[in-house]
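Take a look at this one chain, the form predicted on its own, written out in structure tokens.
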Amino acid sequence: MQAVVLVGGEGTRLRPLTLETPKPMVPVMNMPFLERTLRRLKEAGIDDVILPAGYLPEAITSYFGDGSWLGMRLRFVIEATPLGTAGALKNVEQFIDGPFFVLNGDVLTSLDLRAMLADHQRTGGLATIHLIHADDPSAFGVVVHDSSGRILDFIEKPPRDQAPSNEVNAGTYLLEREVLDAIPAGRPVSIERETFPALIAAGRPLYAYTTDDYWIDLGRPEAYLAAHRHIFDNTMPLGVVPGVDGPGRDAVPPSAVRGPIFVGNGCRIAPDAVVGPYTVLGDNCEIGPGAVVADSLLWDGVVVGAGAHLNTAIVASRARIGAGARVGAGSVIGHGVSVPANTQLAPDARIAATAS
């Protein structure tokens, strides 16, 4: 069994975050989002993975290499303008020899992939399709499907009151190999826009795989803040230690401490400082005596000055907060950037690095 995880994308919507850092590498508790995917596929029995990469790929690809020390095989393909999910298939078409997943490379989900394998061999269907139920569909893509879980319609985006349904597309596939020939070459072709329509119209069997699993796309600041809540409240289980966790975690003074809270490599906290409740410290960071770091996301190497106070941002590495800045709720901050002392950030604010 084979997979192919589509790590293409720019990662606009998370910028200031991905000017430097390609959307995959974007680090979840610590490590690349996309080393916990490959993780996930191993551990499913599937250790042959294709990525179409475009935007920053050697970040990924000098990261990861051939994939043998996670114990797999890697092969990246460049893609040299973007080709859709569809056409990004089509491009890796000679590297897939059967079966095979297709994951979007910023959806973070607790679908049990053998379960799902399970249930596309009793179908015998040419497509599987993850769906999940959405209390708002109206920004997914809604499947309509028979009682025997065939495919039967997609529908982009309807207005809520007009859904048919509220079972959504979770951007996880089972496809036969076959489906490859539907999709033209050397274009930009859309799978869920186009192939998987084309296919439905055809009377090939598509079937819906339809879950209660936890589900989320990581591509929104607020999203990104609010899968390391789920992490830290277990609704999507990763293994994390309540109260404080991570490799520094010994070296937290206890007087500092609001959990639940991770901790990397190096950290430097002063005990009158708090850190938390649902905080991450990437390695080497430093909090200054007073300072307050609450529901925040810190990568590595980030300085926050005497008596700043963070709550609910997300600050890139290298970053330094100024002592006695406040920082707004729902701030990004991005590589490198210094917060000037005392400065007041407002709500929301996108603060990026300025080209020396």
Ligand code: GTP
Second form
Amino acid sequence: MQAVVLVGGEGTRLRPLTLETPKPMVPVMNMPFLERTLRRLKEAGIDDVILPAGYLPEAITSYFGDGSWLGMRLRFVIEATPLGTAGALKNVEQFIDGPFFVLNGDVLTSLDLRAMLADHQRTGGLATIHLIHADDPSAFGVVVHDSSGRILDFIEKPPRDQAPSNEVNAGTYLLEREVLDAIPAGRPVSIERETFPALIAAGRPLYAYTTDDYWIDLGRPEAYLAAHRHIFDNTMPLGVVPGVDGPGRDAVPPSAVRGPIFVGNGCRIAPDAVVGPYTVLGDNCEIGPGAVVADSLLWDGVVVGAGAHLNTAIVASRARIGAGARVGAGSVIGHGVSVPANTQLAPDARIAATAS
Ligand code: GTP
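Would you mind generating the form predicted in complex with the ligand now that we have the form predicted on its own?
Every component of the complex follows; first up is the chain already shown.
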């Protein structure tokens, strides 16, 4: 069984995090999110994966190589210009030799891929599309189907009061190879907006596979933070242990811990600092005396000065938060940014390093 994982998007909504780190390499509990997705595929028995990439591809290819260290076969195909979610599939057609999964590279879900495959085989459809229930379907592609699951209509981002259902496209597809025949070559094509609606209009059998699995699209900072909270709470089971977890947990002074937290290797934390709850430290972070870091995600090598406060913040690698600074809720600090001592950042600040 093969899978295509789409990893070519620019991830504009996650900027400034994605200015240096492409979205698939953004860490989830200190592991690049794409590595988690690939391990999940492997567990489901899928070890032949094609990855259409295009934005900062070297950061992805240099980490994964040919995938043999994961016991997988990975092939990257770099798009010179973005081809969209269906154009990217057409562009890798020569590598596909049968039915295949397609995964959006930014979806964290507990979906059981084997169960989805069994459902696809049961219906005999041309395509099976994973759906979940959304409280507010207006931000998603709404799917209408009959009682057998056969899809009747696709409505992309309808106004909330006009959405005909709350079942939405969750970004995991199982496609027969024949779907590729319906995608024009050599231009950008969206699978959600163009290919699926065209197949339905042509009367082809597409089926819904609706589950109540955990599901979140990591593509916005609030969702990226929320996903970590859900992992800590075990709403999204990733095996994180309560209290202090992570390879660096033994080096954390107990007086500083407000669990749950996850700590990378080589961190130095002052005994009178406060770390947590719901906080992740990457490798080699330093948390100074009296500093408070709560509900926050710090990537590798972040330095938090004495008495600084961070709450509900995301801080990319190598950034430095000066002594006494206050980082407002929802702020996102880019790679290598230096926040001067005693700065008060407004909530939801977005700060990227300026080119020197
Ligand atoms: P935003 O810019 O924040 O909207 O993020 P994005 O560019 O990643 O777009 P979106 O979240 O809609 O993309 C969904 C999935 O499709 C992600 O896994 C993207 O990496 C992927 N993707 C989107 N456009 C392309 C494309 O043109 N080529 C490839 N190969 N992948 C794409």
